[in-house]
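Single chain ahead, by itself, as C-alpha cells, in the form predicted on its own.
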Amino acid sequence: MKAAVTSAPAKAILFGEHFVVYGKPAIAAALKRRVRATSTLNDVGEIRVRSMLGYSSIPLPCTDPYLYEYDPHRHIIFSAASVMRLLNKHVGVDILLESDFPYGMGLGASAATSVATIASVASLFGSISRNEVFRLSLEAERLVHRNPSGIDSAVCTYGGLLLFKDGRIERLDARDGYNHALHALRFMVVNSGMVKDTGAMVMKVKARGESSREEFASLAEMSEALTMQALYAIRCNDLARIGELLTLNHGLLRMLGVSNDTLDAIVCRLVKNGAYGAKLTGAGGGGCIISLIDEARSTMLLNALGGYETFISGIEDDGVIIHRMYT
C-alpha cells in the first residue's frame, strides 16, 4: 500500500499577534513539537480522516467547501482535495493525523495540520515546492480564520525565526548576527487549559479597531515599536530585554481585551518565578502562554506553576518534512 508520512513544526507568535493583520510587523518561531501525517491511497472514492478530533468521510471530487464547513476536519479534507485538483490526481485518500501538541491553544495546530496534509498527499503523487504548501495552507486556513495572517502557515512550512513586515516573510536567522538566536532561545509553553476561539478573537479586536479608532491605532503603533526593540534585542542576544518586551506585549495585549484573569495570572506567575518574561501566545480567550526562560530555573517554574501541562523547547530550524515514503 502506497503511503506517505510528512510533519510540521508547532508555532508560537512571539511578538505582533492581531495587528500584523493591520499591515505592523510581527515575529514568530516554529517550536520543536510537530503533527505527523500518514497519507495512503483507499478504493472507496473518499476522503477520510482520523485524528484527536474524531472521523470525518467525505466522497470526491469535494468541490465545495460549504458542503462541509461544520466537519471538524474541513481545513484537512479542503486541502487534501486542493492537492488533489493542482496535480490533477481524483482518487481516495485516507489521512492520520498525530500530534505533540494540543489542539485549539495557539500553537498552529490547524495550519500545521494542513502543511502536514498538503505534504503528504502531494508525495503520493509526486511532489510540490515549500511556496505551493505555504500557498494551499494559506487558503484552507481562511476556512478556520476568516482572515488569516500567513504567520501560522508560513512558520509551519519553513521553520526557524521569521519576520513579517511590510507584506514579506523572512527568515531572521538566515541574517548576519541572529543565527544565534535557533541556539540561544528557550521557552517554556503552558498550557492554560482554555480553548479558545481563534475567529471570535479576531473578530473582537476588529470591532474593537472599528468601535475605537484612534485608540486602536495607538495600541497597533505600540505593538510596532516593541516588536522592533525585540528584533533588536534577539540581534544582541539580550535574554533578559527580550523577556521585558514580552511581558509588555502581553500587557498590550490585555489592553486589547484578548486576556483574561487565568492567563495573566500565568504569566505573573512565570515571571515572578524567574522567567525572564511571558505572553499569551496566538489569538487569546486562553490557549497557551510562552514564557522566555533559563533552563537552569525549569525545576522552580515547573514546581511554581501547580500543574498545568507544560513543554521547554528551542526553535526548530526545520519547516515541513518529508519523512518517508512506502509501498
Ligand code: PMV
The other form holds:
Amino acid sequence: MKAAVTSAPAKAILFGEHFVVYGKPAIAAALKRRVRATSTLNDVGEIRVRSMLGYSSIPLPCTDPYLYEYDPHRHIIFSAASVMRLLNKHVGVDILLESDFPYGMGLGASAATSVATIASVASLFGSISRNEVFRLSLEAERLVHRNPSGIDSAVCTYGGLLLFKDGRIERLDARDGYNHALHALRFMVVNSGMVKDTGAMVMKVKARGESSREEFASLAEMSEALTMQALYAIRCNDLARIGELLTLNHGLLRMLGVSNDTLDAIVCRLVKNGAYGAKLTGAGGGGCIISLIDEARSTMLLNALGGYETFISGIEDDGVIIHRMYT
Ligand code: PMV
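What would you give as the form predicted together with this ligand, now that the form predicted on its own is on the page?
Zooming out: every chain and molecule, the one shown earlier first.
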C-alpha cells in the first residue's frame, strides 16, 4: 500500500499578531513540537480524515469545499482536494493526523495540519515545492479564518524564526548578524486550557478598528515599534530586553481587547517568578502564553504556575519534512 509520512512544526507568534493582518510587521518562531500526516491511497474514492478532532469522509470529486463548512476537517479536505487538482490526480486518500501539541490553542495547528497534509498527499503522486505548499496552505487557511496574514502557514512550511514585513517573509536565523545564540533561546509555552476562536477574535479586532480608528492606528504604530525594537534586541541577544518587549506586547494586546483575566494572571505569574517576559500568542481570547525563560528557573516557574499544561521549546529549524514513503 502506497503511503507518505510528513510532519510540520507548531508555531508561536512572538511579536505583532493581529496588526500583521493590517500590514504591520510580526516575528514568529517554529517550535519543536510537530504534527504528523500519514496519507495512504484507498480504493473507495473518498477523502477520509482521522485526527483528535474525529473522523470525516468526503466522496470525490470534492468540487465545493464550502459544502463542508461545518466539518472540523474542512481545511484538510480542502488541502487534499487542492493538491489533487494541482497534480490532476483524483484518487481516494486516507489521512491520519497525529499531533504532539494541542489544537485550537494559538500554536498554528490548523496551518501545521494543512501543510503536513499537502506535502503528504502530494508525495503520493509526485513532488511539490515548499512555495506551493505555502500557497495551498494559505488558501486552506482562508477557508477557516477568512483573512489570514499567512504567518502561520509560512512558519509551519519554512520553520525557523521569521520576520513578516512589507509583504515579505524573511528567515531571521539565516540573516547575517543573527547568530547561533538564537538556538539557545528557551521558551516556556503555557496552555491556558481555554479554547480560542481565531476567526471570532480577528472579527472583534476588525470591529474595534472600525469603531475607533485613531486609537487602533496608534496601537498599530506601537505594535510596529515593539516589533522593530524586538528585532534589534534579538540581534543583540539581549534576553532581558526581548522579555520586556514580550510583556509590553501583551499589554498592547490587552488594550486591543484580546486578552482576559486568565491570560493576564498567567503572564503575571511568569514574570513575577523570573521569566524574562511573557505574552499571549496568536489570536488571544484563550490559547497559549509564550514566555522567554532561563531554563535553570523552570522548576520555580512550574511551581508558580500550578497545574497548567506546559512545555519548553527552542526554535525549530525545520519546516515541513517528508519522512518516509512506503509502496
Ligand atoms: O491563534 P492563531 O494561531 O490562529 O494565530 C492568529 C494570528 C492572527 O494574527 C491573530 C491572525 C493572522 O492571520 O495573522
